[in-house]
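The chain below stands alone, shown as structure tokens; this is the form predicted on its own.
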Amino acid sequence: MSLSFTDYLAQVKGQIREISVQELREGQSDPALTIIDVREPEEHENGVIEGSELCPRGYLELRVENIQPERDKPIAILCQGGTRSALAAHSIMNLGYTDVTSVRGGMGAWSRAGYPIEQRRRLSKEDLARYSRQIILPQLGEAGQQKLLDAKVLLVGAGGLGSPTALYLAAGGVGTLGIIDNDIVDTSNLQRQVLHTEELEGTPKVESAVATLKRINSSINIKTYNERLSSANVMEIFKGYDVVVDGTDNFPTRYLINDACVMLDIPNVHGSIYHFDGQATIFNHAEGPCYRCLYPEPPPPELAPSCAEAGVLGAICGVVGTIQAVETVKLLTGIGDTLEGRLVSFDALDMSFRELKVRRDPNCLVCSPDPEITELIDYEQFCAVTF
């Protein structure tokens, strides 16, 4: 037997719970009811609801269990009449979630009865088309991507980490990214250094960068430090990027970096690479180690890698140069579970890949509760792997 919509309408609300717009007021207070918003992109620049998630109604059963991964915390459905939120809320019922609501009136009768909205930037149509692929992921989505655009990044060092990283993070849209790099681009960085060319041979790196990365997106911005980092000049630097991703080659810059990072409360995307092997993981983040808790001090310069000795394959680089602009998208946008208190190591030889656990020291020389390093140092220069 066939039904009319009208008469479908009516079996799935008998089938469902309806809340007034009153109702959902009084119970934004809950923290773990989720107000989902159903309605199309465009319907949203009249406003939303404060702390409503924005899913578009064709992919809601798609995305549901990122916006709510607990099927038995309550779930607020709304629309613009009330007509979708109840095939909405009858939809994710049969995914086996038990505490769903459809809002009776939805926006409309919350906008008539004078309840507050506000108002959320949208992605212009240039940002829908170029980052796309990135947008439809349910992890992500529109909310993702806008943190991407907003997110302030600092690259330290625009070598062999560096490059894969750089290019990445401005590919996918981060809205500014910093970088620091004091040398010149020379002909055997060429084997893994990707951010430059042949033709660029004798310019400061970061230029040659800023004309590779704007050739991938003019959008961006990107500030540019053609200076060596030290005690002097990192804090000022640091001071208003969200992450700082150390691709550095020598010990003592990986010791300020860090120094720097616990004391401005910065996450360090860290990577390091020697020969056919590399490794990254995150430094000072939530309740993670910094770099000192795993490494106090530097080790002697006789037990540095020398320049005759040291040298890698140039696509290692861009594994671990990926992974950090991995782990900065995530840390960025809140989705996935970080390398905080992981690291992972990988042997390109044999193809293995480790992770080792690694944990906050309670005594670190600088993020302990009582440091006994307060002041940046800046350690001897001495020669370590080439990136």
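For clarity, every value in this text was computed on a predicted model and none was experimentally measured. Numbering follows the first chain given and starts at 1. First, how it differs from the form predicted in complex with the partner chain.
Among Asp361, Ala211, Ile184, Arg120, the residue lying at the hinge where one rigid part turns against the other between these two forms is Arg120.
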Second form
Amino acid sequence: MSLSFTDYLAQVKGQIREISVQELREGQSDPALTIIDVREPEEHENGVIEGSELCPRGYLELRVENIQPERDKPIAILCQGGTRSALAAHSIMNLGYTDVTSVRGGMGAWSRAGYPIEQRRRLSKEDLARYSRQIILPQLGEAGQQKLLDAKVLLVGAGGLGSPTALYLAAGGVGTLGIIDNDIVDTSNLQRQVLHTEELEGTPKVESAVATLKRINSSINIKTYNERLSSANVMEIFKGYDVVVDGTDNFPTRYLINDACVMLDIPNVHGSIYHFDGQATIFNHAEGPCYRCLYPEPPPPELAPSCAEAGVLGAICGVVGTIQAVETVKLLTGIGDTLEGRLVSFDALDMSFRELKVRRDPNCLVCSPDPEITELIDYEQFCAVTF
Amino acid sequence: MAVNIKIPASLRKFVGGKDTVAVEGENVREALDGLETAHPGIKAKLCDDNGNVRRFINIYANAEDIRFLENLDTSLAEGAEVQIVPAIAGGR
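For comparison with the form predicted on its own, kindly provide the form predicted in complex with the partner chain.
Full assembly next; the chain just shown is listed first.
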């Protein structure tokens, strides 16, 4: 015997649980609840519910395991009027989900109740295609890609570390990349500074960087600063960036970056290399430590040779610079456990990665509750460097 | 206690190029003294004239910074790893 649709719907509704929009509103702040909006993309143009996952009905069974892999976690399904969501809830219960509800009245009832609606921009077709391999990652998704496109990241140094970081952040669609470097491309850079090419030897590194990055991704904004970072310009330059990536090569600039990031409350993604060793961590993020908590003082200049004096294996820069790129993406999108409070200590010779705890120093001169240093200082003098 | 001290690249020239040196010591101080006995001259790179660890060098015992433990008196178990972690600045 065949059923009419009305009978079928009544039968389905008898087998699922419905909640009101009031109940959904109350549950919205519960991080354990996954809200899946099963409407079609064009229906999202009038707005969506904050925190909801957008997955058209036709893709639901294919994607639900990526959206919520755990079968016993609560899921609320939403459509425009409450019919498609009922059918969708029934369908994923057949997949073994045990705590599924359908929102009665759907988005229409939500709007009529006057609850907040978020306008979510849709990625362009070009962006969806370009970034598809990372958008498909359930932790990132379209929302994570949008965060990257909206983000502003400043790279200090377009050298060994800055090169791989810039390549991956540009390719991955960080919407605005700032690059500060006052050096020019030299033959001896090409062994490790993979942003730069033979053709552009002798040109400023920031120009060479733009030329390379635009060939990889012409859709992002790149801002360049062909100057040396100093106490005089750092605040003006850093202001407005979401993340600063430290890929510089000297202690005065590292302390300058740290202090400015603490004063402006910007996370500082740190990487440093020497010979076959590398270090990476995140400073000044989520109540974590700053650079001075880890290293209260710089070594004297005779114990702090640069790469030019000490040498560095080119590929080491790739290892550490890409760790910085990964951590930057995690910071911007809020996924995973970022490196604050942990120092990755990398030794290429025995290929070991050690994880060391970095604690906030309660007596830190710059990030303690009652800091001694509240303004930028003379960093060359602090590091006893003579230029 | 037999413990291993992990030497960073920047200090390997003081220990004959080794990346790890095995020494005896009940605590970090004794381990560093053992390192100095085996490779005279290295302790001055790590500690100042008063015997305190220099502020641009961190010493870790089993992945914890000894500044937040008992400093040089931090005791070590058999097979413990002591890692010397200096500030390094390279990036370009």
